[in-house]
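Next up: just one chain, as structure tokens, the form predicted alone.
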Amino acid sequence: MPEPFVPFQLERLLSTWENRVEYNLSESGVHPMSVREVLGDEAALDAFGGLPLRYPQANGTPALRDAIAALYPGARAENVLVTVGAIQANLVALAALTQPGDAVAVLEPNYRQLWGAAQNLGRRVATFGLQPELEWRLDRDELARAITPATRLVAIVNPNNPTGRALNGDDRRAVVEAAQRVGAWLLADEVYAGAERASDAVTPTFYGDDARVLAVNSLSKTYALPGLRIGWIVGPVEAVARMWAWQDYATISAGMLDNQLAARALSPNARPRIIARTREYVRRGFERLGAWASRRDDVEIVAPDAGGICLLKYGRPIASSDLAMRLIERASTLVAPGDAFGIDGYLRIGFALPPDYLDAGLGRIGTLLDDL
């Protein structure tokens, strides 16, 4: 008999009440950015009006794979791969590096994207953790155990989604470390890095710890825009091209205008300007609502190193689950509940927003608390 096929409780909450509530507070990114912001100025704007829709360079422009590789120390166009997003990244990168029957390593909490799709596609799935009663760092002994001479794969996302805390020097070193002592490929996702909440120096990439890193990111989180859905992957050239034939038989490509708005984004013009820009909303969002949560008895934030979201840890004896759908159905407010990513209590809370929004989402939040 088949395994039991294991849902993607986030994304299908997400996907089905995102564009329905009053205030969305689940968004794990910052406030999107608008095609002008990005090319900045009338001219380019209608120079865009003539581009012609067809067919981009299926493993992304080279335009754009060369901005993308300039990013990533060593690095070349034939290193990248562009894709629909990064979640289409992680999807090709497990199928082409990995077997049915294979071991994956997962760090958790994380966005269970591969942790549901390793158990679909038949591979088996360890995790190790960032625990809270060590201030949400890394357990080393969870490491050990994780990953064994079996491990073909190990996936982290560093800055962490949810709890926004990045490895530090020690903490990197081991997992590398641990993917090296097996001959196993690490895979670290990188989206939030350059939206530094407390520095202004960018998270570091894994890209060149190992010869076996793949490093994933997207325009989605630090860029601000989602709605391009830009990805892509940085790897040697052969598993770069193994994830390529993948990529043929999903999607081909990304479309013509993503390629070319990606390709501006991500230029010396405007990648300064963009971060600026997500940092300030970072930076501003967080400072609202920390100063909310202070007013409040039942709630504690987990501070994030970089990205718009933390955990809030709440004050009430509810599935975390359960008090999203109540958010949902009686304050139109939506939030990511800690269920989704392994941890109960917790509700994941986007804040680099607008403040008014914000606040208003915020003030949702607190009324349904008190009333519970």
Ligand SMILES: Cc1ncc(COP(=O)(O)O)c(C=O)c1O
The other form holds:
Amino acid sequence: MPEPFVPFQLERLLSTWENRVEYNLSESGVHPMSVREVLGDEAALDAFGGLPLRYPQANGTPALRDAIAALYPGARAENVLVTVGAIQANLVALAALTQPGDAVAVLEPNYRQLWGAAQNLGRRVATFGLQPELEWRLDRDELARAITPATRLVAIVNPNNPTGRALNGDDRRAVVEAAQRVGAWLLADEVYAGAERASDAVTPTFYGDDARVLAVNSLSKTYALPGLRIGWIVGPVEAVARMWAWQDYATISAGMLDNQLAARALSPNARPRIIARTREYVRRGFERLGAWASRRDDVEIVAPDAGGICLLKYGRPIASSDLAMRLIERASTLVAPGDAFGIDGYLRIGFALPPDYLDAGLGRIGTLLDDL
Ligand SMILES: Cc1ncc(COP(=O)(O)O)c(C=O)c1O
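Could the form predicted in complex with the ligand be shown next, to go alongside the form predicted alone?
What follows is the entire complex, opening with the chain shown before.
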């Protein structure tokens, strides 16, 4: 008997409600940019109008793959596969580089895409964790237990979703060495790198730390362009070829408009501007969330290192998915429940939003907590 299908609880909740509520504080990215903002001027926008909408180069246009490769030390265009979001990059890596029955080790708490997809594809999933008692730092004993000679792939999200924490240097080395010891692939989903709150340094990529590292990223979070549906994976040429072979079956390619706009977003005249905008949203948003939380005695937060997300511990005897449903029904406000990430008792709040909108959404959450 096959195991029951594991649904992607978080994505289905968000897809159902994100365009229907008055206040959407469930988004982990940054308030989105417009086409005009990406292109920067009217002439570029006008030129875009004449773009023929044929299929783009299926593994990503050369200009886009060059722009991506330039972000990774030692990478060239042939190390890059452009995908439909980071979500597809993670899936093709899992499909191409592991077999049914293989062991996969996943860092928790987690976005849970790989965790669920791996189970649905018949892989055996072990987890290791960031610990709340350590302010969401890595538990090295769990790491050592989860990774065994049978492990084929180790999957991490760094900076992490939902905690916003980034691994420190020692913990990074511990993860790389643990994967290296058993010859496993290390898949690092780095979609929140560049959206640092507390530092101006970009969280370094794992790419280059070992020959078997695969680095995943996208334009959806730090670049505030989730509607473009552009992601990528950077890895050894032979692994990239195997992943592209799966993409042939799944999507052929991302869209032509997406590829063109993505290359513009990563160009030297747009990228710094977008990252500066993101950091402004992240820093201003967290200040407001932090001030709101400090005025309440019933919630606790740990400041994130990067990304527009933060876990809120609410200390009430109600499951987080029930609390999230009450917020939808009574306050038309959407947040992500902790249990969708494997940690009940928390809500994940997205705060990289326009100030008035964020304040109003937090106000709705506060009123509901008061009424509980
Ligand atoms: C860690 C992580 N990976 C991947 C994704 C999927 O993003 P996308 O496919 O839009 O790039 C998300 C979205 O929330 C995420 O948080």
